[in-house]
Amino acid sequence: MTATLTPTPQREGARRRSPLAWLARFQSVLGLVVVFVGAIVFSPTPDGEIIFLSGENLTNIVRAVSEIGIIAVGMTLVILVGGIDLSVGSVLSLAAVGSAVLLVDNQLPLAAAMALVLLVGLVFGALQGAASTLLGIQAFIVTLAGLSIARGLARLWSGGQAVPIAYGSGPGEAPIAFSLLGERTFNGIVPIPALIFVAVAGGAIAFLRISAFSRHVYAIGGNEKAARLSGVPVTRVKITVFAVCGLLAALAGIVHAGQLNQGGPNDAIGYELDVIAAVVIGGTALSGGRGTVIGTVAGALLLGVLNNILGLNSVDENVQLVIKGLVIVAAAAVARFAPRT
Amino acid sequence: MTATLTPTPQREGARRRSPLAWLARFQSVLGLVVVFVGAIVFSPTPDGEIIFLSGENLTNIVRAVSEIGIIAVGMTLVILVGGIDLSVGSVLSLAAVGSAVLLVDNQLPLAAAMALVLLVGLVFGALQGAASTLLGIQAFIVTLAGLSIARGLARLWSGGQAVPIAYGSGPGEAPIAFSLLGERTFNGIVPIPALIFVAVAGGAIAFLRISAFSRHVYAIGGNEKAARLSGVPVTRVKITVFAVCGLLAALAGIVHAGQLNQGGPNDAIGYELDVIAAVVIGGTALSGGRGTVIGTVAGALLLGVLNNILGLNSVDENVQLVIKGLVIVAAAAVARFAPRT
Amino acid sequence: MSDSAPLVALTGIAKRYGGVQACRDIDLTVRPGEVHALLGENGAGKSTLMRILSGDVTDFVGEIEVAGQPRRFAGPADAQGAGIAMIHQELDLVPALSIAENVFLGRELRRVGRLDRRGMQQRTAAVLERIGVRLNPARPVEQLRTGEQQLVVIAKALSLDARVLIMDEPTSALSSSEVDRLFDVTRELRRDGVGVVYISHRMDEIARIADRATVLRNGETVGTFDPRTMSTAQVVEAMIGRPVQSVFTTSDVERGDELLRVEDLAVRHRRPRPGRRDPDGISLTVRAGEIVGLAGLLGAGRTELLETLYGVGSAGPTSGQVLLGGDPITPRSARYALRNGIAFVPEDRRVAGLVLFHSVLANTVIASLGSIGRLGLVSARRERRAAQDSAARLGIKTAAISDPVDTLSGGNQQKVVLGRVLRTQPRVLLLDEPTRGVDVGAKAEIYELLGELAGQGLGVLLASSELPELIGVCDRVVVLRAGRSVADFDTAQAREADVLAAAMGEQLTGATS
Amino acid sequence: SENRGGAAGGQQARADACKGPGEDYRIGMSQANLAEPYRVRMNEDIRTAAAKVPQFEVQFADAAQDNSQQVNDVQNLMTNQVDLLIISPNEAAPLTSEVAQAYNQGTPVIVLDRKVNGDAYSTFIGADNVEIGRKAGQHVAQTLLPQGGKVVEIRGLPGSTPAQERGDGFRQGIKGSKVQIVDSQAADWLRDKGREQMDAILKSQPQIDVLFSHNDPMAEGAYLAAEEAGRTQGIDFVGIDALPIPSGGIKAVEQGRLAASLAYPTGGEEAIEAAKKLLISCENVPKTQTLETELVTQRNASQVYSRENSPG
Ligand SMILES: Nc1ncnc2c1ncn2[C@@H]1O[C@H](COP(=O)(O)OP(=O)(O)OP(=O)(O)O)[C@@H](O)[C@H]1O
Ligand SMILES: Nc1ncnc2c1ncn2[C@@H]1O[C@H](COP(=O)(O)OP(=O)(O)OP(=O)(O)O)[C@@H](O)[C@H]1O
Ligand SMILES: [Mg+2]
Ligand SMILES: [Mg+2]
C-alpha cells in the first residue's frame, strides 16, 4: 500500500479578493446605505442644509431606533438557533411597568430595582425557551402565549395605567440617576440609549466572533440534530438565548421608561415585529443557522432611516405606508442581487 | 460472488392498527376537545343551563372565528410551502373598505364589486408571492412590507373613515342581498359567515384530498429541492398559494364589511398574528411541509372557544390575558404528548 | 456493446463553480442497451455532468443531443420529458410523504380528475416488486432506514419509463442482497434498449455491470475505455493518476487492552416503531488498536448499536450494559460519550452530520471547540488553522475551507466529518457507513488513517455494507442479525460467504441461484 | 392665564414667533394615531380650516398609538424647523419633556384634546371627558330610564384614560338614581369588538334597558350584536363622539340605531384659530379652552350634521 497521505493541494491561491467579493462581505449594509443615499438625495433643505444629515438628525435615529435595537440583537440569537420570540414587546412594557413600579412606588434603591426587572425578563425568557425545547413546542406558540401573558402581568402590575416617574429623593419619587436614560449627553450630542445600543450591540459582536457558544448557537440553527451528535448542549444553548432576548427586551424596558418618564402597560404593541423586520431585513435567515448581528443593526438603523426621511418630508401618512412597504422590498432585494463570492 | 438472495422480508404486516394510533390521527384536534371540555366545565349554568353548549352560543363561537378562520386555510397553505403572510389583516381592510366603495359610492352590481374586491385581494397575493419567489426575498419581508402597503391602500381608497354601508336601492345605498353577510339562517341558528368558513373549510379540505396541486405543496415545504428534481413547477406553485391567501384575506374583508355594515381601514390590524396562531396551534409547523386544514380549523375554533369561555365568565381582562397564554401553551404541549403511531 | 447511434452525446461540456472549475470540455455519448459507467475521484465532477444532462445544472457551456437533435433543458422535468431520468446522489425525497407520493410527485396520476391513490400505491407497489422489495408504498418515506430510502429513489427513477436513465451512486447504502437485485433489473433495462449512466466508487461493481467506463478526472476526461479488459488496479490508476497498490490495509497493530465490552444489550422502546430493529441481545468487545466490523442485512440493527453506544438512539429501557475500559456507563447523550472518548460517525451525513451552508471550518471545528480555546473563547486563527490541518490530513479537496460544505463532492463532504470526529481525539471510533460515497482512494487514505489512529490505541467499530470492505480492513467482523450478534469472524480466516451466510441466517436455505 | 407665543428659557414671552401676517408658516400636528375615526377627523378639521389661512402649511406626522414613535414625530418635526407645533399626544407624561423642549425653545404649541404635564405650552384645546361621561349619564338617568333601569357599559381599551374618565363621569351622571350598571367589558374601542362582547353580555343579561359605550364605533357593533339577536327592540344605545361622518355617530342617531350620542369635538378648528392669533395677528390666546359638548338625539341630529359639515 503506497497511498501517502499527501494532502490535495488547496487552491488558495486561485481565490483572487476581486472587489466585488470584499463588497459583498457588506451584503447585510447594502440595503442601508442605498436607503441612506436616498435619504440625503431626498432631504428637505431649507437655507440649502441637508436638514438629513445634521449631527442631530442623526442621532436623533439611532436613538429613536436603540429599543427595538437592543432587543433585535436578543432576537437575532434566537432566530439564528431557529426560533422566534414574539413576547418582546410584552416584556419591554413589563420591565418598563416594573421599572416605574419598583422605583416610585417600592422606592428601591436603582440598581435593586434594575436588578429585579432584568431578572424579570430573563426568567421570563429562559421559561419561555425551556417550555419550547423541554415540551417541544414550538416557540411561535410559546412566545405567542409569553406575549399575552407578559401584557396582562404588565397590566396588572401597573394597575392598568401608566405610572409616571418623577425624580427626586422624596416618596414617590425615583433617583435622579435614572432620568440620565432620558437626557442627551456629550455636549449634547449622543443620547444614552444610543450608547446602550451601540454597547449592547458592539459586545454582542464581539462576544459572537470569540466564543464557543456563538458556533454553537449557528451549529443548532443550521442542523439541530447534527450540532447534538458534535457535542453541543442544544437544550441548555436554546433556553440562554431565549433568556437572553428575555433579558435584553427587559433592558429595553428600563431604556423605554427613563426616555418616556413611565411605565407604561400599553406600551410597545406590535414591537416583535419591527424587531424581527430589522433582523430579517439585516440578512438572517428565519429558518435559523444563518445571519449576523452585524446586519441586524444594520437593518433596525435601515428601518430608522427610511422612518425618519418619511416624516420630515411631509409625505401624507398615509401615503408614507405604501411608500415604506416599496421601500423595504427594494431594499432586500439591492442586497438580495449584490454580487455574492 | 455467489449468492442471489431473497430480499430482506419486511415486517410491514406487523403493524397492528391500535387504538392509540387511531387517535393519534386527531392530534392535531385534541388540543381544541380539551379546551372545550374545559369550557363546558367552567361554563355558566344560570338555571341550571350551560350556556356555553346552547345552540346559539356554539354558532356564535363559529361566526366570531370565521373571518380569521377563512384566512388561517389560505395561510395554512401559504406554511406549508414553506412562506409566511403578514398582510392578510391589512388585505382584508382593504377588501372591506373596496366592497364599502364599490357598493356604495360607484354603485357598482353585486357580483361586479364583489369579483372586482376578490380580484384585488388574489392580485396583491400573488404579487406578494412573485416577489418573494422571483426576487428570493424572504416572504417575511415581503409581506411585511405588503402589510405596510396594504394598509396605506386601505386608507387612501376610504379616505381615512369608515365606509359606512347602507342597504336598499337608491343611491349611496348597497344591494340588500349584501346585508345577509351580517344575518343568520336554518331558523336563526347559523350565521352566514360561519356557512361560508365551512365551506371554505371542507372545499379546501376535500381539494388537498383530491388534487395533485396539494402534493406539490407538501413536497415544496418539505423538500423544495427534491420537488424541483421531480419537475414541480415550484414557482408557480408558490405564487399561486399566496393569491390564494390573498384571495380568502379578501373574502374575509367582504364578510366583515357584510358584519360590521361598513368598511373599515384600520380593522384588522394585528389579524395576522391571530390567523397564524390559528394555524400553528392547528400544528401546521412554521417549517412548512408538514400540517392540515383540519388542524388549523381546529385551531381557530380552540381560540374562539377559550375567547368565548373568559367572556362568559367575564373574568378581569388582564387576568384573560394571562389565563389565555397559559391555557394556548397547556394545549399545545397536551397535543404534542398524544400518542404517535 | 452496440455501435448504433447515441441516445445522448455531449459535447464540450464545461462548468464553473466560482474558482472551481467542476467540468471542461468534456465529451460523453450514451447508447442505447448500454452500462456505461462513469468513473473518477471525488470532486472529479460526474455528478455536476450528469445534473447538466439531467436538465438539473441549466447554465454551462457546450451542446446536447438528445436523438441527435440538440437540446437545451430548462428543467429536470423537461428532461425527463425527453427521457432522460437522474437517480441523485443525495437521496432527495420529500420526508412527509409516502413512498407512492415521492415516486409519482410532480407527475400524480388522475382519475376523472382526482388524485389517483389506489392507482399509484399499485404501480410503486409493482415497481418497488421489481427491485425486490416489500414496502407498504403508502408509508412516509421518514420512516425508512437510510437504504430502503436509497430503495425508493431507485424505484422513482425506474417507474420514468426513461430511455436514458443516470444512476450516481444508487448502491452507496446498499448491501449486496439489494445490489444483486438493482443489477437483475439493469440488465432488463439493457435488454430493453435504455442507456444507463452508473456511477459508482464500488469497484466490483463496475466489473461486474458496465459495458464501457468513461474516466474524469479534476473535471476532464481522462477516456473511455471497456472494463472488462482492464484490472481494476489499472482503473484506479487511471482514476487517481497514480498506482495505487492495494485498496485495504489490515493493521498488524499489538491489540491492548479490552477498550469496549457490550454485553447481552437490549434496548426496549416505549413506542412501537414499525420496522425498526433495536439491539435485542448483543455482546462483542474491542480492544485498543483493533478494527471490529459489524455485518448486517439492511435494518439488522448495526445503526441502532451504534447509536445506543453513543447515547443518540430513542430513550428506552435497557438490559445489559455497557463497559468502557473495565468500567460500566451509561450513554445518555453525545456530550456524554464524548467527553468519555466516544466518537460517532453517522450514517447520513447531510441529515445529521453536517451543517450543510456552513463552511468547511465550521463543521470541522464545532465538535472541539474546548480544545481550540478556554472559557468558552475561541481563537479564530487557531480554528482556522486546526480546520486546514484536517482538510491536509483527509485531503479535503476544496477551494478554500471558508466555502460552504454543500459546494464540497459527495465524499469530501463525508471527508469532513471525519475530520470533526478525528478532532475530538477519541479512545473509541464508532462508524456507520464512513466510506458511503468515498472515492477508491480517498477510501485508502481513510483506511490507513483508521490503521494508523489503531496502532496508537484507538478503538474502532466500523459498520459496513460492503462486505470486500470488512474483510479488507477490520481484523474481527461481528455479525448482526435481527437485532442479535450472532458470529464473530476473525477476518483472517473468515471469506465473504460466510459472513453473508450468518448475516442472512436460516434465510440462506431458501436461497436459489 | 394668557399667553402669547412660545417662552424663552421657559420664562420670558416672547412675540419672534409672531412674524404677521406678510410671513409663511409652517405648521406641524403631530397625531397620537390615525386610527382612531376622531382623530382622522380632527387632522381634516386642521386641514380644512388651514386651507383658509393662505400663510399655513401643515405637516402631519401619525405616531400609530406608539408613545416612543411621537416622541420621534416631534423630534422630527423640530428639526423640520417647524414655526408652530400642534400635538395630540397619545398619553401625557412620555410627551411632556418634548413638548416642554420644543416650547422653551421658543415654538408656539397647541395641545389638542389630551394634555400633557405642567404648563409648558401655549393653550390647551380640549373637551372633558369627565364632564361628557357625566351628561351621558343624566341623559340616562333622567331621560331614558327615570325610573329607574340596568345599564350596561361598554369600555374603551383598559388604561387609556379618557375610558377612565368617560367611566367615572357616567357613574357620576347616574348617582341618585335608581339606574344601576350590570355589566361592564372593555372592547378597545373597536367595533367588532363590541359586537363580540355584546355577544356574551347578550347571554348571561336577560335584561339591558340602555347600553352605553365610551365610543360610537362600539355601540354600534353592540347593536348589530342585538339586532341579530332580535333584542334591540327594549334597548336604548347611548355613545360619545358623535362624529359629523358618514360613519360616525351623528348618522347613527339620525337612522334611529342609537338613541343618543354626546359630541367630542375635535378642536381642529380652534386650534388653527389659536395658530393664527400666535402667529399672524399676535394676540394672546387662553391658557385652556374647553370645548362644549352638544347631546344628539332624533331630533337634533340632522341638523347638527349639516351645521358641522357647512363650509366656512
Ligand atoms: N453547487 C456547487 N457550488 C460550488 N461548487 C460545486 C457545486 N457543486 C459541485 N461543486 C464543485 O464541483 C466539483 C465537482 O463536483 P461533483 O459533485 O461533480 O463531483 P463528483 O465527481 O460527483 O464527486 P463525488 O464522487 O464525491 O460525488 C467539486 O470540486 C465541487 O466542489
Ligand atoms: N421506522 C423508522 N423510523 C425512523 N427511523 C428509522 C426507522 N427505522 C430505521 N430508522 C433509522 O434508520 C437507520 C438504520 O436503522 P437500523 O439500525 O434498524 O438498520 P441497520 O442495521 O443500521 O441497517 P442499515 O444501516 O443497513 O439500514 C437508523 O438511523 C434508524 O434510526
Ligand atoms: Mg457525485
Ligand atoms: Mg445503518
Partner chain sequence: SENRGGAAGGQQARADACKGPGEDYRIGMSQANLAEPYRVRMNEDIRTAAAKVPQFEVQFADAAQDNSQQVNDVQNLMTNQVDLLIISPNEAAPLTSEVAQAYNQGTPVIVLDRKVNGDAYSTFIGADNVEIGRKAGQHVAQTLLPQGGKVVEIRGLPGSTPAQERGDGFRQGIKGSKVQIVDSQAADWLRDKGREQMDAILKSQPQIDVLFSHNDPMAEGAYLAAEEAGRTQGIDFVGIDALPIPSGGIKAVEQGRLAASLAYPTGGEEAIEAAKKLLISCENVPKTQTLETELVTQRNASQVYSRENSPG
Given for the second form:
Amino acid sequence: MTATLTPTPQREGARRRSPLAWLARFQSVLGLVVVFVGAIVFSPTPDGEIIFLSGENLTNIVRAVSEIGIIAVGMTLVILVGGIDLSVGSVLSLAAVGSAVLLVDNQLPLAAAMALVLLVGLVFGALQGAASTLLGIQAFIVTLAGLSIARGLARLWSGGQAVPIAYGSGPGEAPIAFSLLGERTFNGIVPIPALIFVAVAGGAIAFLRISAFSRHVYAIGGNEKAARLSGVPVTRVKITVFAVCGLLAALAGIVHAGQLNQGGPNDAIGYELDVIAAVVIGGTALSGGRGTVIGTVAGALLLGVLNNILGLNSVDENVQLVIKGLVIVAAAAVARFAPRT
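I have the form predicted together with the partner chain already, so could you send the form predicted alone?
Shown below: the chain alone.
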C-alpha cells in the first residue's frame, strides 16, 4: 500500500515560514530599514554631524514623498483589482492648474475651488474606469490615453503657461489659507503635506481592514470571473477604485500647487512611474489580489530615503535612475518568486 502524503498544519506552517515567503511579506518594511541604515552609514558628516539624521532632513524626506504617497494609496487599490493608471501625473498637473486658475483668475472661494478640483479628478478617474470596464479595453491603453488627455486639458486651461499664485484679499490673489499647504505645524517641525499623506494612508488602511468593499477588491484581483459568479459587483467596484485614484491624484495636485505656489501644465511628468514603483516595492502584485497600503507607504518612504541619500552624496542623476531601477526590479522579483500564502 502506498502512503499518501496529505498537507498538515505543520507542513503548511513551514511553507508559510519559508524565508522567501517571509521576505516577500515584509519586503517593503525590511527594505526601508536596510536603506535607512545604509543612508546613516553613507551620510555626509561635516563637523561630525550625520546630516541624514537631522530633523530638518528627515521631515524634508516625508514632505518630498507626500504627493507620490497620496497618489500611491489610490494606485494600490487600482492594482489590487488587476488594473493600472498611467494618467495620475497628468491628473495631478490638471488639478494644480485648476487650483491656481480657479483661485487666482476666477476668484472662487477656497472651499468651492477645492471641491471643484477634487470633483474633476473623481470624474476623470471614474470615466477611465468605466471605459476600461464597460468597453472591455485594457486599463493600460485607457489610462495611457488619459495621460495625454489630462495633460492637454491642463495646457488648454492654463494657456500653456504656469499660473503663479499670489496671496492676499485683492483681485488676482488667492486666499492666504491656501498657502498653509506649504507650511509646517507642531512648532514648525511637521510639514502639512505630510499630515495629509498620513491621514489619507491611515484612512485607507482602516477602510481596507473593516469594509466589505475591500473584500470585493481582493476577490476581483484574485479571480475576477469567480468574483463575478459569487455576486461581487465587479463593474461598480472597478469604476470606484479608478474614481478614488483620480480623486487622490487631484488632492495631490492641490498639495502640489500649495507647496510650489503655482500650477503648471508640465508639472509631475513621470510621477506615474514613481507611484507605481512605490506600490511594487511595497509588495503589491501587479497581477492583482495581493498587497497592502502599509506596504505602499513603506515603499514610498524607501524611495524618498533613497533619493535623499543619493542627493546628499551628489550622486549623478543618471546613476540615481539606474539604482532606483535595480531596486524596483529586485522588489518585483521577490514578489514574483515568493510562494503564495
